[in-house]
Amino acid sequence: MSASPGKPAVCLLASEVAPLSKTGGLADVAGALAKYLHAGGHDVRLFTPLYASIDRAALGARPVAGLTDVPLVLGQQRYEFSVLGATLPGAAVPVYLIDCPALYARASLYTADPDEHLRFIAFTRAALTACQQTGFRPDILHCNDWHTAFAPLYLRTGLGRDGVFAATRTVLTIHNIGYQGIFPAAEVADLALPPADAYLLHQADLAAGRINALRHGILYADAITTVSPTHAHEICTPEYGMGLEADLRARGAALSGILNGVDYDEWDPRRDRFLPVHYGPQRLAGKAELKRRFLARTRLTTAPEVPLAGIVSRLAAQKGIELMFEALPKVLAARPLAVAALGSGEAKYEQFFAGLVSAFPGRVSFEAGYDEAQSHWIEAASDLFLMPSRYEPCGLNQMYSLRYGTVPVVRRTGGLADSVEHYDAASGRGTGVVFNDFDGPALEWALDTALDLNAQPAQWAQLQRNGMSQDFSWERRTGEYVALYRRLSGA
């Protein structure tokens, strides 16, 4: 039953949830959506694995009655899991942690281990079992990415006829279609499907020797969302659909795009807990002071008036890092510019940034890895922020940048196209610098355009104010999810 009329009860499954665990935007979205649904009066319960990196004692996590050492059989594998209950830090959202050390006590959230598919099949099955055992009857089961994409399939089997799930409708959100959870068809028994339901599996994939988790979510979810309206159109094309475009086109109106939101409790320069100086659109002097301190922190020796370009990114092909190989050294050699980069990923990209540090001493800093405080500092201290993505389902840093008066330089794709408008100096409208072509000269043009605008104080101030006035709050985005939930559940 719903928490109250018009407020569907929601079971939210996510493989990572900020601030408990995080490798990317999925964690931010899962934590924020749950927080704002709960604040709106919804009965929302959030399930996530209990990874080794999560401090259960600090959370005050406690065993859930009746859910200790629960047996789970998946093919030839036998596990026991327990469920610990807690509340999400910074919110009152109930969070349920699936504790199975054999699967989650590893050095990283995700692995290349041969049992990776089992880790998240087990998580999905354990979360569904927890709902059954506690009598939670969600109106909506909202799963995210391939890790939980088998949940809609399970609800088409005997589980869906269970009293707990009899009225449940399913939503799958695709955060990154490039990761699909493919494993060998020889491991089909690991799904623990009743033999009578085996026909529900994608037969062409089986014949080809594979099982694709994300494809099954697309086939069986009652609604599919991705994290921006533009990307919802893009993934129906061969260029962006990663082999799933025909399945997505076949779902028609069941697919939609809802732009991610920003949790302004965490990302707002007027109250950012990581910053010693706060500022807003009417007090930009604070931004200048933070830049001076940041230059000292990172041993950058450029003068404070030299524009600083920030980069906080996974260092992967998706992020368009290779476009910087040609463009950044050319612009650095020709014009006053400093760069502060934070991120980790493929060795060739890390080596590129390390090489820039050597080639332009005192003008480029690079920190390999991820540091939450440093990411806030880069957003606040930088003048512009680079996101030249090959594809970007939504992106969050460009929206953070807008709030911080840091001008985003982005490629026109996915959520970048939906959240950044190219600045027009004649009208004074626009919020960033947007380029179209995925090549080095296009990025070089965008950087030159941004630097030319930066050299015009009145234009730059207008551009900053435009960006800082944008509202990408989760209060607005949550309403779009609630409207979808209501349509599905009739609540």
Ligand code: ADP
Contents of the next structure:
Amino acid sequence: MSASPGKPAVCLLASEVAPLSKTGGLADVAGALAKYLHAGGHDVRLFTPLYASIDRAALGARPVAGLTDVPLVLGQQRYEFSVLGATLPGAAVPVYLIDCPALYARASLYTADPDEHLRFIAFTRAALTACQQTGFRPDILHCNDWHTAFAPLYLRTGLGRDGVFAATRTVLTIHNIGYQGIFPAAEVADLALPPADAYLLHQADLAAGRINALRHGILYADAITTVSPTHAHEICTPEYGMGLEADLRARGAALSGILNGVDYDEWDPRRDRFLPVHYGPQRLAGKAELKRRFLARTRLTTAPEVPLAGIVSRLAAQKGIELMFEALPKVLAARPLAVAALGSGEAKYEQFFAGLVSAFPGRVSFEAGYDEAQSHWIEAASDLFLMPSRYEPCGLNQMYSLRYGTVPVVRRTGGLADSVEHYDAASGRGTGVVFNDFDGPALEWALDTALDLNAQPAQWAQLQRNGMSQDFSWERRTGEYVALYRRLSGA
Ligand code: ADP
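Now that we've seen the form predicted on its own, could you pull up the form predicted together with this ligand?
Every component of the complex follows; first up is the chain already shown.
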């Protein structure tokens, strides 16, 4: 039974949470979903590891009674963890930080260390222990990605028969199916499963010598979501399912897609805290002013009228940077265009952008790294925004771009397909330029189409207005999660 009728109590497990820790979209979703559930009157409690990069003193984090130096044995390993309570900055959401320096005091959130699976099995177990110890009876246990995907399995064991979890239903959200948390079967003892529950493990994987964390979440969660309706269909196919398509298809209607929302407190050109000038659909002069200042800041020497294409991305194969290898030099050579890129990742992509800067002096800027302020500047100053992703579960920057009057040029996949509509000049409908094929010529076509539209001021203004009037707010998306929670819990 939930404390408030119609408002299921939610235990949210996330390996990263904005603004405490972030490498990608999961952090934004966890932070925003918690914030809006809390604002809607739900008892939502967020659990996340206390990484070395999180400033516990600034958060005012305090030990939770009965949860100091709790022993945890996983296979041959013995850990001690403590739980610190705080509230999420900018929201009053209770957040529980799992403190275990042996596991989380590393140089980055995620590692390639041999105990990576143990870091997140320990996190999951510690969070479940914290619910028991504090008497928190969640109606919904919402886990995210491979890191916490063993939680539904644990609730099928004796742990799940504990009073606090007796009525708990589980949701797994897949933010990125490309990361599955695979580790050797020889390390099965690290799960600390009672022998009687070992049958719950995926036997074919075990026989093949591996354990796949995400697969167990798919097998045992009461509901599975991914972060866009199109991606929910895509991951049931071999092209996008990354080997998990058969398990996903087998879950049938338990799988659905809920598009991520945008935190417009952070991402709105009318009040963006990173920008010295603000603008909105009625005051686009501010955008032109920001572009002028941005060109100067980044030492781009193109005239302000020359279209500027922005890129903010992890530089990984998923993001379709290969297509830019072919298309960008061609289009830059053929027509007036400037490019501002920000991103870090694989060396070959960083080298490509560095090479583009040298090949087109004064027309291309590239910052290798992660830079929040610069990402806001690029959104505001650019005319177009490029996301030619190979796959994109949801994607956030295309939705930010719409709000900033920056026309997204995207491939028709996942959340890009669900949030950007190809512009039709005849009817004046649509919000961006959308291409289908994952190849260089398709991106080149899309860039040419966008630049042709940009040369027609009335069409461009219509396209910008259409995008700026879209609403991808979390208020709306949270309602979809609440509807799912209610269906599952009967609350
Ligand atoms: P993914 O989670 O696959 O990286 P999303 O589009 O869902 O992709 O989320 C990416 C988030 O990370 C966005 O908020 C984006 O602005 C931000 N981001 C990505 N790379 C950088 C960077 N180099 N600097 C600043 N922000 C970045």
